[in-house]
Each structure stands twice: as structure tokens, then as C-alpha cells.
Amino acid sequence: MKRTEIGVALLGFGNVGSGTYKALEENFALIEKKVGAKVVIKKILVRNLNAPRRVEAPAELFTTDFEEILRDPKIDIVAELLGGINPATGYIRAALTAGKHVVTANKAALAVHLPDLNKAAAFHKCMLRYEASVCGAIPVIGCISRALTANRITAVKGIVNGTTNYILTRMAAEGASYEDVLKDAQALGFAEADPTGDVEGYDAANKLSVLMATAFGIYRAPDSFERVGITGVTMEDLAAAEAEGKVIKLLACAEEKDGGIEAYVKPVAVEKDSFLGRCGSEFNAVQIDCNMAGPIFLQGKGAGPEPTGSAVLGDIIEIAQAIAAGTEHEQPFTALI
């Protein structure tokens, strides 16, 4: 029977949840046309029903009861936008077990659990998609797993954290203090709930782990490779780089070397006038080296409610299209692990 409506639950209504809601509201008619059915938010899981919201939504959508979402047969897709490993990982697993497809933006959960979550999705014949977990709006996961799938990928490198790029850009350009710029990054919705994850490079390491799974089909835990954040970068370091025509960027890099994959996250001085050197503010940039396509360069907003919401919604739409076509139980995985 032709579906006229596809139901979605959002877990979380912070920066990413509200950005996703807003993107769906704004482009509702366009999305209905693309899917051939209405994509409707049925429930929004929050911790506190009375918390202030950055985007308005009808009060009846909000619930504090995850079980209510699991039991609701009208909910086809669960979008996990809570962040953090727990309870998010348990919710993703429970949703898959209940036969619901899952979209997640949660790089911390995926960096630890992608192999077993992929297995759970396969077992329950559900789709698991996670474009928004890496580089915000940039379609790097889809690019690697679909458009570049004919290639052996030999390297993935770039700027994958918006908060640190925003901080380093403003410190270098304006001489602004680290503390002030970090506050602005938080107010703009770029930073994690605990910004230590951003500035100490944990967030970038999580994203690199997800990228490696997608690009190389290998699982490398984020604590298994070098990780250095930006808290040790001083104004003197920035000035010394500037004197050499360079800028300091927090780079995440994974490349084939000596029969293995070498990976790191660390601050590196790059030429100002280069692909990565020109990528400023909360923008991210990724270079993907391929054995057939050659190098591919992607750049866009790597953080922020609407850019990240755009990536979440892209995955929701892909699943909704599969549901509308009746092929949702036959879709390939994104990562080969």
C-alpha cells in the first residue's frame, strides 16, 4: 500500500534537534515532493518538558518517555541527536531492535560502537545513517560511501572540527583571546555540551575514527592514534606561523603508509594560501585521495544547528525515500565494518 506519511522521532531538541526540525519545517513541501509522502515529526524526546527552546514546536510533540517512541507504530525513523555515548547508544540499539531505522549525528557513540551498531542494523534489516556525525553540512560520508565507492581511498585529511577552526581563525586574525572566542563558539551552537571534547581534539578523533571506518573499512578506536588539541597553541605560535606565510589548523589525517593506516589529530602549520589554509571560521574542509578519481576537495559549514540539521534531514529523506519505494530492508551499509 502506498505510504502517504513517514513518521520520525527526534531524540534531543538542542542545537542539532532544533536545527533539523527547522530545516524540515522550512522545506516541508519540497521534501514531500522528493519523497512522494509527507515526512512528519511525531515525537521529540527531551529531558525537561519546560526547558527553554531555540525553536518553537507544538507542546504535544514533546515527551520524556523513550518507550513511548519505541511503541509508536507510526514512527518509522528515529533520529538520535542527543550526543554523548550514554544513553544514546542504548537508544539507537533499542530503536533498531524495534525495527525502526536510525539516523544519528553522534560521533562519540559511533567512534566506540560503529561495528556493533552496524551489526545490529544488519540483523534487524534496518538502515543506519550518520552523515551529520562528521563535518556538519559537508556530505563527506555520502561522498565516500556512494559517489567514490568505485575507488580505493588512500588518504582522508582535513579540518573536521568547527569550534577549533573558529577559535584559531579569530585568534590569528583579531588577536582575540582564546576564552572569549570559545564563549562565542558556544553561543553560536558550534561547541559540544562540554567543549573540552572540541579543544582537546577528542571530537576530531571521534570523527576521524568514523571516517576511517567509512573510507578504509577498518575500525580504529579514537584512543588508538595520536591526539593533540589546540589548548597548547599560543599567540606566539600563531605569530610565528604568520611570519612564514602559514596558519595553524587542527588537522585530522588518516593515510595509507607502509602497508597500514597512519592516523593523527594535531595542530599543524599549513600554507595560508592552500586549500586547508584558506578554510576559516566554523568551516570544515576535507581532502579525499582516491586511486581512480584523484583528489577530491570538500568544504562547507562543519558546525551549527541548521548546517548539521541539513545533514540529519538528508539521511532522513534517504530512508523515507526507501520506505516510500518499499526497499528500506534491502539498503547497503555505509561503512564496511
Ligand code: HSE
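Having seen the form predicted together with this ligand, could you give me the form predicted alone?
Here we give the lone chain, stripped of any partners or molecules.
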């Protein structure tokens, strides 16, 4: 029997959750045409029903009870957009166990628990998709896992954290101090009140762990490779790079070397006129080296409600199309590691 409606639950209604909701509302007719069925938000899990919202939604959609979502047979897809490792990981696992497909933007949970979550998805024949977990709207996961699937990936490297790129760009261009630029980044919403995760490289390391699983089919925990943040980058370092025609970027890199995969997150001086050197401000950029297609370059907005919501919704549409076609249990469940 052809499905006319596919139900979605959002876990979280912060920047990403509200951005996803807004994108679905604005493009509802277009998405229905692409899917062949209506894609409808059935429930939104929040901690506080009375909290102020940046995007308005009907009050009856909101709930504080995750079990209500698990019990609802009309919910086919759960989009986990809470962030953090707990309780998000438990919610993802529970949704898969309940036979619901999962979309997540949560690089922290994936970086730590990806092998177990992959196994749960495969065991319960559910799809697990996470395009939005790396570089927001830039389709790097899909590019590697689908468009470049005929290739052997030899290296993935890039600028995957917009906060640090913004800080380093302004420090180099203006001679502004790290402290002053960080304050501006926080005022603009590019940096959190506690920027440790960004500036010390933890966010980039989580994303690199997900990228390695996708590109090389291996799991490397984010604490298993070198991680150096930008707090130690001095004006002298930037000036020395400038004198050589280079600029310092926080790079996440994984490449084949000596029969294994060498990985790191650290500040690196790159040529100013190179692809990565030209990526400035809060933008992200990723270079994928492969044996048949050659180097592939992707650049765009790596964060923000609308770009990240766009990537989340792209995954939701892919799953919804499979459900509408009756092939939801015949799809690849997730990255093979």
C-alpha cells in the first residue's frame, strides 16, 4: 500500500532543530513532490515546554516525553538534534531498536559510539544518516559514500571548524589579538560562551573520526590521534607564515601512509593561494583525494541553523523516499566499519 504521509520527530528545537523545522515548512510542497508523500513533523522533544523559541511551531507538537515518540507508530524517522553524548546516544539507540530510522547532526556521539550505532542500525534494518554531523551544508559524507564510492580514498583533509577559521582569518588579516577576535566571534554566534571544544580542536577531532569511518571504513576514536588547538598560535607564527606566502589554518587530516592511516588535527601553514588557504572567515573547506576522480574540492557554510538544517532535511528526504518507494529495509544502513 502506497504511503501518503511519513512522520518525523525532532529531538531538540534549538538552532539546528528549529532550522530543520523551518526548512521543511518553507519547502513542504517541493519536498512532497520529491518524496511522493507528505513529510510531516509529528513531535518535537524539548526539555522545557515553556521555553522561548526562535521559530514558532504548534504547541501540540511539543513533548518532554521521549517514550511518547517511541510508542507512536506514525513516526517513521527520528532526527536527533540535541548534541552532546548523553542522553543523545541512548535516544539514537532506542529509536533504532524501536524500528525507526535515525538522522543525526551529532558528531560528538558519533565519534565515540559510531561502531555500536552502526551495528544497531544494521541489526534492526534501519537507516542511520549523519550528513549534517560534518561541515553543515557541505555534502562531504554523501560525496564520499555515494558519488565517490567507486574510488579508493587516499586522503581527506580540510578546515572543518568555522569558529577557528574565523579567528585565524581575522588575526592574520587584521593583526587583531586572539582574545579580541574570540569576543567578536562569540557576539556573532560563531563561538560558544565556552569555546574550548572549538579552539582546542575537540570539535574538529570528532568530525575527523566520522570522516575516517566514511572515507576509509575504519574507526579511530578522537583521542587516538594528535589533536592541537589554536590557542598556542601567536602573532609571530602568523607573521612567519605570511613571510613565506602562507597562512595558518586548523586542519583535520587523514591520509594513507606506510600501509596505515595517519591522522591529526593541528594548525598548519598552507599556501595562501591554495584551495584551503583561500578559505576564509567562518567557512569550511574539504579536499578529498582519490585514485580515479583525482582531488575533489568542497567549500561552503559549515554551521548555522539553515545550512545544518538543510543537511538534516536532506537525509530525512532520502529516507522518506525509500519509505515511500517501499524499499526502506533494502537500503545500505550506514557507513560500513
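Here the rigid core means the biggest group of C-alpha atoms that line up within 1.5 Å when the two forms are laid on top of each other. Just so you know, these numbers come straight off a predicted model, no measurement behind them. Positions refer to the first chain, counted from 1.
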| property | result |
| --- | --- |
| Rigid core superposed: residue 180 CA moves 2 Å or more between the two forms | yes |
| Displaced residue check between the two forms: residue 261, CA, 2 Å or over, core reference | no |
| Did residue 189 shift 2 Å or more between the two forms, C-alpha, core superposed | yes |
| Shift in Å of the residue 236 Cα between the two forms [rigid core superposition] | 3.1 |
